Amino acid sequence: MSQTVRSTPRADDYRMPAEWERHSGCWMLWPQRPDTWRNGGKPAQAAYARVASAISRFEMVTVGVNTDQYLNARAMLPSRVRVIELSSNDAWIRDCGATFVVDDHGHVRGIDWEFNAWGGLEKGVYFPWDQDELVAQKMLEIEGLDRYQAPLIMEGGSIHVDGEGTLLTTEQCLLHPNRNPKLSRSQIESCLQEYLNISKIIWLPHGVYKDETDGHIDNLCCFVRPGVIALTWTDDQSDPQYDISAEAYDLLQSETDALGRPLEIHKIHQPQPMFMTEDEANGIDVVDTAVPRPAGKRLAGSYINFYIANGAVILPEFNDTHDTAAKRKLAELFPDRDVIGIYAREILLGGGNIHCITQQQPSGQRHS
């Protein structure tokens, strides 16, 4: 039975584990809204199904679907994937779903952040987001896990942790006035410390160029193990991403983690700049309650937006000349995991990628 806990994870000795710690499963939502996904969502559904199928080889996957898509999703997904009715406005569970925390006794609870579709009424990506706001609570009730209700508008893609007290984020996102305009930087830091039980926050200035989430960290860089970070990179100094990545690299080189260790940074070259084609844009419904997706729009492509499963890393690929090098580098960084590439342009067209559409549920066991 799920109950709302009135204290905080820190007060109860719960912490957010690193993504490489053991999972009991992975959560996803099913894409269908035609103002985000072209051609009624069919190409995106095929891509989501490939991701779910790959992850389900290593851990249980649950896909939440709206009622009118249950039979379609059930037919498209392998039988080993659990499909449940779970209403949502779109399919970005990393951002609207629960963030899980664990204690040293193997207990798991969840955090329900406030969600405003990446900007609220003035700059949100779509409206309404009322069903997305309920996703975290429903996940926790389905699993019978207790729930912390955090007083902060935040998305799961805006944070990365090492499980040992260090958090990565960007100023561009968490300090953006369209999230928590009445909270100061120190107040936001205090909330993160209380709800994620971290002791050090490393603030990077900006996220990936043209990322419509206002610069989520999970598209720019992430921990791959304690003290080790993968960072998206480009050698093209004329690309606006170059200055963003170079600034992040310099800052990370000067930082230490919560335990005082210097950071080891590995560059992963981004795919070549990608842009929405006219054919792709023509397949998307145009409405006044969603962000425009015109032809020629630059897509925020990055190999960093991967998912770490129990025995694998699920990597977005783009039929790009840099795909092979990215896969090879991640195989070096994760020698104990299979690295599986999934062609993910259809997910990118909607504004994110594999990490954005997944949310790990930890088992509560500390070992990886």
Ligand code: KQY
The other form holds:
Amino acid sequence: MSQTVRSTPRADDYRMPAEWERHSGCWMLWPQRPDTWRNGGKPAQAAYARVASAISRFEMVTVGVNTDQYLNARAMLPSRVRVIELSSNDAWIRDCGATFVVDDHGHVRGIDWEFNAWGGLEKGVYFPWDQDELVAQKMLEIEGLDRYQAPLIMEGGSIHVDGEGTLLTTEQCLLHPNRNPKLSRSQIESCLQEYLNISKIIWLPHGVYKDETDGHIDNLCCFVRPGVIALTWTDDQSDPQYDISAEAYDLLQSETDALGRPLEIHKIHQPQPMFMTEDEANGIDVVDTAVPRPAGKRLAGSYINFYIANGAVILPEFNDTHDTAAKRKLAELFPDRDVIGIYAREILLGGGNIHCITQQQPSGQRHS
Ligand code: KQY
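Please could you give me the other form, the form predicted together with the named molecule, since above is the form predicted alone?
First the chain shown before, then all remaining chains and molecules of the complex.
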């Protein structure tokens, strides 16, 4: 049975574990809306199925599907993937799903943040988001895990933690007036401290250029282990991404984590700038309740948007000259895991990537 807990994770000695800590499984949703995904969602469904299939070699995967897509998703996914009916408005469980927390005794609970589709009526990505808003609660009901209701509009893709007290985020997103306009920076910090049980927040100014989430951290940089960070990079000084990455690099270099360690930063060169093609844009429905996806739109491509599974790292690839170097670098950074690249342009067309479409459920055991 899942109960709503009225205290906070910090008060109860729960913390958000790092992504590399052991998982009991991974959650995903199924893409279908024709104003996000081209050609009725078919190419995106094939890409999501490749991601689910790869992750399910390492841990249990559950895919939540709207009623009308249940049979199609079931047919497209391997039988080892659990498919359940779970309504959503789109397919970004990192952002609308639960964030899990653990205690030192192996107990797991979930946080249900408020969600407004990346900005609500103020330049949000679509309307309505009523079904997305219920996803976290339903996940916790299904798992029988207790639920904290956090009074903050926040997406899971806008935070990364090292599991040892440090949180990374961006000012561009978490302080954006379309998220929590009534809360000050210090009130937002207190809320993150209380619900994630962290003691240090490193604020980077901006996320990846043209990221439609208002600059989620999970496309820009992440921890690969305590004290070690991977950052998306470009050597092209004429690309607007250069200043964003350079600013983040300088700031991270001058920072320490919650335990006072200096940070080791690894640059991962971004793919060549990518743009929505005419053919791709023609396959997407134009509506007035979702963000436009016209031909020529720059896509926020980054290799940082990878998922750490038990024993593996699942990395987006783009048939780009930088794919090999990104994969090699991640293999170096994660010597004990298989690094598996998946062609992910179809996911990128919807505005995110592999990290954004997955949500790990920790097992509660500390070892990775
Ligand atoms: O960055 C993410 N965590 C999600 C991207 C969502 C894009 C909405 N179309």
